[in-house]
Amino acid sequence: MKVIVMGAGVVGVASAYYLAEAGHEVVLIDRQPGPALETSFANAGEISPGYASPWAAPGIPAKAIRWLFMRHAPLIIDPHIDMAMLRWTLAMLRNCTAARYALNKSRMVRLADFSRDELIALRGRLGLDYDQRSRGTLQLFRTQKQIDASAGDIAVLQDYGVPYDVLDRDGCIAAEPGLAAARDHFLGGLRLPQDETGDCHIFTNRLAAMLPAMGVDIRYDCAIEGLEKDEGRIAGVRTDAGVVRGDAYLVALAAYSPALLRPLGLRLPIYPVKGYSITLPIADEARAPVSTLLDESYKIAITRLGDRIRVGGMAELSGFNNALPARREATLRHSLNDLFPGAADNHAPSHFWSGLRPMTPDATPIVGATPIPNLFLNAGHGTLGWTMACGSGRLVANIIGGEAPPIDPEGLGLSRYSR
C-alpha cells in the first residue's frame, strides 16, 4: 500500500518509520526544509508517561483565574478571544470533572507507557543516540496543597502498575543533588524512575535520516495546499509541487491539521497552545539537574540534555503566533535559577524559542481512522508529542495496515467526539 504521510515532526517521522517497517510504500511531505523544525524543535525534552495528565482537571477553573494574576504566570490568555479558542476552552472546561479526568488520564497513560517501551526497543534496534538519559523525572511540590492534590495521580499510577516514589525534601535532593542550594523552596516531590529524557529534534533528524534507506520518499520544502476527494475517498494531496497520490493518507500536521480537514467537513477539536523554552549551556555540573524536574507551581520542566539545560513550559492561548516576549523568558529563567542557582551560564545566548502545541480539550491525541475510509489521523498530542510519538506511530501504522492494534485503541480515535 502507498501511504502519504503529511507532517515531518516527531509524530509524522515516527509514523513514516513504522509504516515503512511494515512494508508499505511511504511518501513523507513537509513544508519545512527538514524534519522537526516546528513544535518538535525545542520542547522540554522529557519522556514522561507517568506524568501524562489532562490539563482539564477538577479545580482547574479556579486555579486558572489565580494563574492569570501571577507575576510568573503558567497560563496566559490573549484578550482578543477568537471563536476557535472559545469553543476549545468550553470543551476543555466540560472535561474538568473527576470522572472525565480519570478516564482521560487512563487513556493517556495507556498510550504513553506503550510509547516509552516502543522508543526503548527502537533505540536498541537502530542504535540511536539523542542525548538521552534514563534517570527518571521528579515532580517538585512547593506547597502542602500540591502534595495533597497528587493523591489522585498516584491512584492512577497504582492502577496501571507504574513505579513511583513519594519523596520528602531530603529524598528530592538525593534524586537531584543540585536542589541542595534551594532546599527551603520546596517540601517534597513525586518521582517516576522509569521516565526518560532526550533531545526530540536530534532524535527526529536521526530517525528521518534512516528513512530513505527504507524506501521512504521524503519531500521537504513542499507546502500542502489541500486534499482532493473523489467518490467519498481522498484522491490526492494538492501541493505547491503538484498532486501526490496514494492509497491511504495520514495527517500528522499537529496544530495545522484542523485547517486542512475543515473543507472536507471534518472538525478536529485541536487548538494551538503556545509554549516556550530556553536552552543554556551548563556552567556547574554539580548544580545542574541530572534528569528532568517538573516545577509544579510554574508548570515548567527543567531538563538535562547533554551539556545543556532545557527549560520549557507555560501555556498561552493566543492563536497562531510565534512572538517571543521577554517576560516569558524571564519566567523560565526564574524557575531555573530559583531551583538550580548557578547551574547554567546565564550570560550565554539562551536560544529562546516558542512552539504551538496541538491540544485537544481532553488532552488525549486523536489516533486512527476518520469517516473517510482512506484518511487517518495522528495529531493532537499537546505537550506529549515526544512522549507518545513512537507509540502512536506504531498504533496508526497497524490501523492503516489492517493489523491488530498493539494496544487497546478505545477512546483514542476521532469518534469519541461524536458521542
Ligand SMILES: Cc1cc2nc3c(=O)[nH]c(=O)nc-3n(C[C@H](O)[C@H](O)[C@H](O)COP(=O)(O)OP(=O)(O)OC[C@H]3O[C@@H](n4cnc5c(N)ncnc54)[C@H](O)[C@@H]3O)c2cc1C
Given for the second form:
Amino acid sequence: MKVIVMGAGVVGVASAYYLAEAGHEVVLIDRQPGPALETSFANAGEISPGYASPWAAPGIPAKAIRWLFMRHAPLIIDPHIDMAMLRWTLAMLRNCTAARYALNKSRMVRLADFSRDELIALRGRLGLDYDQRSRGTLQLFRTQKQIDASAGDIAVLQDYGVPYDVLDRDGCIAAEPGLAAARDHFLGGLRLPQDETGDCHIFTNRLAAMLPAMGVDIRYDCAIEGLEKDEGRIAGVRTDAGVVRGDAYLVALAAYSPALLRPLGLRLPIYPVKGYSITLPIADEARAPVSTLLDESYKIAITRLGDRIRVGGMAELSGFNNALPARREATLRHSLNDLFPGAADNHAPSHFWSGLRPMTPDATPIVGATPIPNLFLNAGHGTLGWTMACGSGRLVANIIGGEAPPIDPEGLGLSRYSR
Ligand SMILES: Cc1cc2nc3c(=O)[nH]c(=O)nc-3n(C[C@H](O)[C@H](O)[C@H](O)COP(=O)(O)OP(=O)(O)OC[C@H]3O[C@@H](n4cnc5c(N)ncnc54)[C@H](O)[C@@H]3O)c2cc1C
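Complement to the form predicted on its own: the form predicted together with this ligand:
Every chain and every other molecule in the complex is listed next, the one we just looked at coming first.
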C-alpha cells in the first residue's frame, strides 16, 4: 500500500518508520527544510510514562487561577480570548472530574508505557544515539503542601504498578547531587526510576536519515494546502509542489491538523498550547543535573542532554504565536539558577525557543481511523508527544495495515468525541 504521511515531527517520522518497516511504500511531506523543526525541536526531553497525566484534573480550575497571578507564572492566558480557545478551555474544564481524569489517565498511561518500550526496542535495533539517559525523573517539592498533595499521585502510581521512590532532602541530593548547593530550597521529592530522557530533535533527525534507505520518499520544503476528496475517499494531498496521491493518508500535523480537516467536515479538538525552553552548555559538571528534574512550584523541567542543560515549561493559551517575551526566559532561568546554581554557562547563547503543544482537552492523542475510510490520524500528543511517538507510530501503522493493534486502541481514536 502507498501511504502519504503528512508532517515530519517526531510523530510523523516515527509513523513513517513503522509503516516502511511493515513493507508499505511511504511518502513523507513537511513544509520545513528538515525533520523536527517545529514542536519536536527543543522540548524538555523527558520520556516519562510515569508522569503521563492529564492537565485536566480535579482541583485544577482553582489552582489555575492561582498560577495566573504568580510572578513566575506556569500558566498564561492571552486576554484576547477567541472562540477556538474558549471552546477548547470549556471542553478541558469538563474533563476535570475525578471520573474523567481516571479514564483519560488510563488511556495515556497505556500508550506511554507501550511507547517507552517501543523506543527502547527501536534504539537497540537501530543503534540510535540521541543524548539519551535511563536515570529516571525526579519531581521536586518545595513545600509541605506539595508533598501532601503527592499522596494522590502516589496512589495512582500504585494503581498502575509504576515503580517510585519517595525521597527526603538527602535522598533527592543522592539522586541529583547538583542539588546540594540548593538544599534549603526544597523539602523532598518523588522519583520515577523507569523514566528516560533524550533529545527529541536529534532522535527524529537520526531516524529520518534512515528512512530513504527503507524506500521512503521524503519531500521537505513542501507545504500542504488541502486534501482532495472523491467518492467518499481521499484522492490526493494538494501541496505547493503539486498533488501527491496514495492509497492511504496519515495526518500528523500536530496543532495544524484541525485546519486541514475542517473543510472535510471533521472537527479535531486540538489547540496550540505554547511552551518555552532554553538550552545552555554545562559550566560545572558537579553542579549539573544528571537526569530530569521537575520543579513542581513552577511546573518547569530541567533536563541533562549530553553536555547541555535544557529547561522547559509553561503553558500559554495565545493561539498560533511563537513570540519570545524576555520575561518567560527569566522564569526558566530563575528555576534553573535557584536549584542548580553555577551548573550552566549563563553567558552562553540560551537558544530561547517556543513550541506549540498540540493539546486535546482530554490530553490523550488522537490515533487511528476517521469516518473517511482511507484517512488516518496521529495528532494531538500535547505535553507528551516525545514520550508517546514510537508507540503511537507503531499503533497507527498497524491500524493502517489492517493488522491486530499492539495495544488496546480503546479511547485513543477520534470516535471517542462523537459519543
Ligand atoms: C516547552 C515544551 C516542552 C515539552 N516537553 C516534552 C517532554 O519533556 N516530553 C514529551 O514527551 N513531550 C514534550 N513536549 C511535547 C512534544 O514536544 C510534542 O507533543 C511533540 O513534539 C509533537 O510532535 P508532532 O510530530 O505531533 O508535532 P511537530 O513536531 O510540530 O510536527 C508537525 C509537523 O507538521 C508540519 N506541518 C504543519 N503544517 C504543515 C503544512 N501545512 N504543510 C506541511 N507541513 C506542515 C510541521 O512543519 C511539523 O514538522 C513538550 C512541548 C513543549 C512545547
